[in-house]
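We begin with a single chain expressed as structure tokens, specifically the form predicted alone.
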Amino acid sequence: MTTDIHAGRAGDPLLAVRGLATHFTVEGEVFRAVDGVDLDVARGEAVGLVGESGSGKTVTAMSVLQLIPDPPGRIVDGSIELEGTDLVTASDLVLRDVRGNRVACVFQDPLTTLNPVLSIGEQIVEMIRRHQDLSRKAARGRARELLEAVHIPKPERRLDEFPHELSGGMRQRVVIAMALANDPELLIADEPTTALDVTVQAEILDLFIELRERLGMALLFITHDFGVISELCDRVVVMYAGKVVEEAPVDRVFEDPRHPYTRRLIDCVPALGQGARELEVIPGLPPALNRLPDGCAFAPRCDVVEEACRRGEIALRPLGDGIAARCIKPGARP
């Protein structure tokens, strides 16, 4: 079942993603990775999908650009439109065109984006040739602009270098920048900094914050940290076993979460400056996708469940304001 919370909001989307269900087939067994999502993105704006690893962010994500490996994945149910664009039913042709140019990616490992073989800057050359008509020269001079962009130190020399070469935060502003190639209108960013030691990613999570004031463009961040969230993002999208279990704008969320899953991925985040406390965890573990408990998949690991959670199919209501919470009881405490 889906909800209405984003029929108020002013504007078409940019990307606008309607019950979508992907679904995956293993030795006869259906795991539903993602189960009934929608997802809004509007332009200049930036979007946190957070939850815990098997939550479904990233095949939510993967599902927006074809990229799903089939078999054993598919796409069962649901539309993803990019500004009226179906991309659910483009052709390979369309999706060729949109990805890398209006729709463009920075996965978790640098390492394993780039080719091992190819220099750095055949690689951004080669990305911004795809979709623009310029000259390899004209093309190598974007490149180093790009890696200037992403405050990479003496870019002309970096642009022969090859992957190796390069430490794991400077591979990962290249992979930004060979995003940036053709100045897209969404960026995705796959837990971008979850390889890299704290301190780089400090520095790569300042640069998403400059680049997309400087750029407008909008951004979908996956990350299962809400203190990322906090810093980067306008609005926040919660994912549990498949579902959205909440939505709300940033300042609103910490303020009062409405789900208790919400909330208990908060209390797991560090508070630096308030001295010693214990760290919270969530007890117990995400159900199995191909044995999905009835009512709510969080009931059992949750501190405010009553038998009725456990009983059929429990909607995602709008609650005002933005915010939606797939709940019965929407804010409460143990």
Given for the second form:
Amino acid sequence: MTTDIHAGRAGDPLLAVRGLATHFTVEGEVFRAVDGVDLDVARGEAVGLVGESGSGKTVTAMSVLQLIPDPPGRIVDGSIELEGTDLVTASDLVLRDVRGNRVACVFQDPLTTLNPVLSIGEQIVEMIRRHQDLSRKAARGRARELLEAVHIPKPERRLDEFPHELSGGMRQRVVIAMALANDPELLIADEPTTALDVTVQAEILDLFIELRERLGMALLFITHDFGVISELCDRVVVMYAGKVVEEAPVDRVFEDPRHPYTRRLIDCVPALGQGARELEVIPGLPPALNRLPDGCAFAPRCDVVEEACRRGEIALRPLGDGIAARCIKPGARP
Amino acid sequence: MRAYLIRRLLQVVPVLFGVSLLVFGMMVLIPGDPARAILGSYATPENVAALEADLALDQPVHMQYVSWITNVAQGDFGRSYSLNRPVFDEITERFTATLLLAGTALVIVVLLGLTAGIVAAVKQHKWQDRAFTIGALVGLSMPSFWLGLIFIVVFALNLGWFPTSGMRSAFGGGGPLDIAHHLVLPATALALVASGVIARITRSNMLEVLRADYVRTAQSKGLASRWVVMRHAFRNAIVAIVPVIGVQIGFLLGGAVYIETVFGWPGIGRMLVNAIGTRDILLVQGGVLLVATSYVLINLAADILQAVLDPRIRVE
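The form predicted in complex with its partner chain, contrasted with the form predicted alone above:
The complete assembly is shown below, putting the previous chain first.
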């Protein structure tokens, strides 16, 4: 299912996902959470993965590190190559050397992602010592530096504290510090600001921007918020009902979204200074993943739908300049 | 932590007071005249009067309690008339034997129950899970005394591997190995039911924490799955299992009554059964007080251990 836009890009990407299909089987019903996703992340590139809840963005990201609980989930097709190593078929040992070392994760809810009975220090030191040959003391020193790097005050004292003694924002900083422990080449962040207060969201987002400039790692940033994408990412991949429906450089996508779903998502971003404007919503719900319609999955909610949209599979078509859209009339407006 | 400890210790005081009231109540509530009950129906009125004075029975009830609890606090539980020796000596000796039996059973319960529960949870829906679930159910549904009888028939009488009863061999026995040999059957019979309880609670707690986000975080760090299961999942699950183990220790002490009777183990359970039979009230009082107090203290220890294991409990 390789599309030419990926084949045509200069240099090999750090991460190359091809035809990824991750399905969930619940009570005999198959839910196609991710169904034929292609995704590239170049070295140092920040890619935003956008979509509504249930569009398959988290499942795509968790599939990269094989963190999908099996059962009920299962990668049924495709490959996930990290510089030539296919993580889908890799041995457990190879996979464990990648996890937390070359690819690290920041998860959505910092209240539940840290182990409640281990101190902050223990959890970071464990991450460091798994991948680096450091003494306990040296690793603790490194952990303190990491906490400093994410602007946690009194880092020495925080090391001995437990997650419940920290605020949500502080906990997410700890999770980020932990993810950075082994200088990963790729950081996967799964809606890292969603569970936080609005003011804290902005702080954490600033931290991501700062860290990316300073450390230069690649970033796969999952969000449902286009506003976040514009501040942080180089490129956007939009998902709907388990498929990529559009991908484009960030500046282009805001100017000229090619897929109607992308256009509607961008319209949903509330802009400051336009307080009087009525908030946009996309009417309807995403389709059930165990009963996907024929043709375009977005057709039932699309404002420019026509008869041809409901017939047969629609391919992700390259439109030049690194843009691709899964639409038979890209850029159409009502 | 210190504040929690002090608060928890203070909570024990009223509980122990309640226990002492109930135990003392046995003396007051027993039908008829306690002194006569102790001395039997052929006692002379002089003897009864002397004993009543001795036990402070001629005084008001609250004064009786005060004098009884003062004596108990000094280790004076009175004298067992049926054994003609101090109750204190008898119950401490018997309790040591019970502790040996229940303690050994506890080791089996913890090792077997936790291992079975962890394996069943990690291998959910696989054959190991089914085997352990069925095993735990069988363990749970079998009364320990019946299991004890089966053990005696199979392993002592038919196979002859272990002695049928007692704690020491009649001739030349009493060494550690001899006692251990006598201990195997009663300890295992006592342990199996409680193991089933621990296995089930461990399995369900493990299943819950294995789905937790922090377990996924641990996996994303590249840790080995065994390490993830033990340090991240089990380390959290054990917090909720420890109090259940505390309760099971009480069950082991109580269950020892049947097992000691079946296996002729000279523990406090069998002593109590005999003491009730001979209406040796002072001996029953001393024995029940000791068992109840140790039950309270064991659960206190379990609570404190839980607080040590879970930093969130300490602040509350």
